[in-house]
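First, one chain by itself: the form predicted alone, in structure tokens.
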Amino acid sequence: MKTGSKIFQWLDERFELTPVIEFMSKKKVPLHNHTIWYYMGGVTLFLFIVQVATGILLLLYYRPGSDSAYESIRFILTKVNFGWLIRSIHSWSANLMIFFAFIHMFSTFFTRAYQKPRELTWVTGFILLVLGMAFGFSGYLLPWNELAFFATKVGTDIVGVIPFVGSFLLELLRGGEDVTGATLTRFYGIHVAVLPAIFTVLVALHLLFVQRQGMSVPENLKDLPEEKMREMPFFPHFFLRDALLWMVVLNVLLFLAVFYPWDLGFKADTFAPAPAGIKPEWYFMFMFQTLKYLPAHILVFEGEMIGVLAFTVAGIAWMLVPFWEVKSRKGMKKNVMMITGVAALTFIIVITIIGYLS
């Protein structure tokens, strides 16, 4: 028996192997018009890989603290080899990961692969969108740049226009009432500890219920006999083409590294005053946008305090898109959802093209 034999042997008697291995041998992926949109998750995963390998790598050698933050960080463009390169690296990889959370989350939508019985699969995906969001937030602040600190001081200010609970969630996430070093200790540890273990544990159950489902089907396709359904063996055609994929992306991010390589910018000055035309990451600008356009006070209320209401419960909704959409009558079904979707992909669009335009 050769060595190789021996050790799956081994592995198999203590982990059981064999039946995983007949089940990826088993599994097939549809073949149909809408297959593309299948490999958008596989690569927000990949891009998710690429964020924790080049995050330890940073880790090496970034200190937090306000007098050391920004220091450490020209430390790694200066001094340690490549080290320009893997910061680049990181910083785009969470923006094209953001970018195809968004293309796989509104893929789904309109292929309407979130129906019974895949609702926590949306559900899922969509609180880790949310906590994508979050670690660009988080890791905005840790190069302690200047705009990177007034950028966490507008949109910590945010925050705490909540009703009720606002003024506590402003002190949780500063560590005080203003953006100093304790908010930047606090934001490398919701950064590098809190948000990796929730995403973690959320894209462990993501996966397996993916795993368990499989891949959804059109509804034009559902009810075509069991014969006439094109598939593709999971293992190793669809994997193979996955990973062809994620080569494509890795070449995409290093040019991107290399030619685009993230700016430093001044270190940030807490007594100075906000530069002008400040603006969000891409992925918060059609909400920074839309706050802009709200006047101060509607009714007897702030302006500010009903945007942020409303993108929470908008969000929300979306999120349990699942669990309404059942609700809708048979024949309006199809085009309410369609309407709702085209409606808020175009607003995120437009928006965000105008905050960058204005």
Second form
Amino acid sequence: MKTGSKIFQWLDERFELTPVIEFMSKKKVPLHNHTIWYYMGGVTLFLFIVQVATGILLLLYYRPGSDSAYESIRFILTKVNFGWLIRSIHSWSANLMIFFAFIHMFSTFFTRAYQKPRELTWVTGFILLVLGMAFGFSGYLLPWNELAFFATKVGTDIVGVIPFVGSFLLELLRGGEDVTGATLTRFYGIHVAVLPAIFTVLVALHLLFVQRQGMSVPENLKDLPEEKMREMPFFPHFFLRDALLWMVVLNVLLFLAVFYPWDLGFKADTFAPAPAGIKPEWYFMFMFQTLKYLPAHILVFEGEMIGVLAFTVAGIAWMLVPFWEVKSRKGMKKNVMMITGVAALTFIIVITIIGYLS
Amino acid sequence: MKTSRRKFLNIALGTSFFGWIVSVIYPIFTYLKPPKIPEAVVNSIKAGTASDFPANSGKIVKFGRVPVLVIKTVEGNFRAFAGTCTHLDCIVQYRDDLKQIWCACHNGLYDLRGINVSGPPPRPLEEFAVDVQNDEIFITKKLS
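The form predicted in complex with its partner chain is what I want next, because the block you gave corresponds to the form predicted alone; please supply it.
Below is the entire complex, every chain and molecule, led by the chain shown above.
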């Protein structure tokens, strides 16, 4: 017997691996017009793995603190071998991860894969997107540059408008009344310890749900007789295609990181005016831009409070889509949900574009 | 009798378990709340010499730990306002082209009396008193 199979037998005897392999070998992926969307979650996961790997490498040189953070990143960029590359990949991959998570979410929405029995897969997925954005927000401050400083001032000040607990949460997040070095160390802890821990548990749960329930099939194909349903084995067919796509994404990522290296900007000065043309990361742009349009007061409330409340309610409603999905007469359902999705997507895209043009 | 003893034990254990949870959570919770660091109360500062300050310009000065925007108008008068936008906490600046105070974050505008005139800011900027004595600019907190 070969060494490989000997080792396998040894493990199998102890951990009963055969049923697991049996399960995996029977795993099938349905083939249809929308099969392409099945790859988006995988790409997002791959980019998360890239984030963890490059993040750990950055940790080796990064020093949090208002007089060391910016300097340590400049050191990484200018002195450390390939430091510029690692940092650039980390920044680009973060953005691509959010981008693919959005695509993954909207494709799930439009193919209505969130329906029973996959409600909790949708909910965990949405929480993962929110956590991904929290990763972006907390990581954005870590270089302690001008843009990051003001983005954090604005972002945390928004938390302060929440009724009753706002000022407490604001102090908790900032580590004081203002954005200072204390905020930086808090965000650092959140970014490298708190969020990764919660994120990893949720990713595991999300994947477990997908494994347990299999891929969702679009509604028009559900009624097809079994012999007409085209499928492909997960191992090795789908897996290899997945791996190939990951390689393509890695190459695109490297191309972006090398040819469009991420800027470090100027060091934050806590006593300088906000620079002209200040903008948040693109995935916060639609919220940022909407806040610009709101008048100072709506009835007796401050405009931003109404704006923040509206986004919170919309976000929760979106997370709970599987539970309130409009189920009216036959043929109606699709239209209502389709209009909701198209409206949300159009709003996000149009406001984001306006934000960049103005 | 047996049931009531069990009930008694359940309540006793349940309550002490709750007490244990509180004794664990409370220190963590208070740990997260940053301690207050005593600071000297600043009531007045010097903000440079008046003759060196160009007309139609503004600059941010430190008033203790808060930023204050000092402006010299086209006419040569001094004004000072809290430098923090009342909208979302960004630091404002004087725009010499508009002759107004501008916040770059969300395009808020204030006039030279600190009153919010356009954009999202909900309140005027707090005004500080400015005195020029022997060419020295003094900024003082106004009594409310």
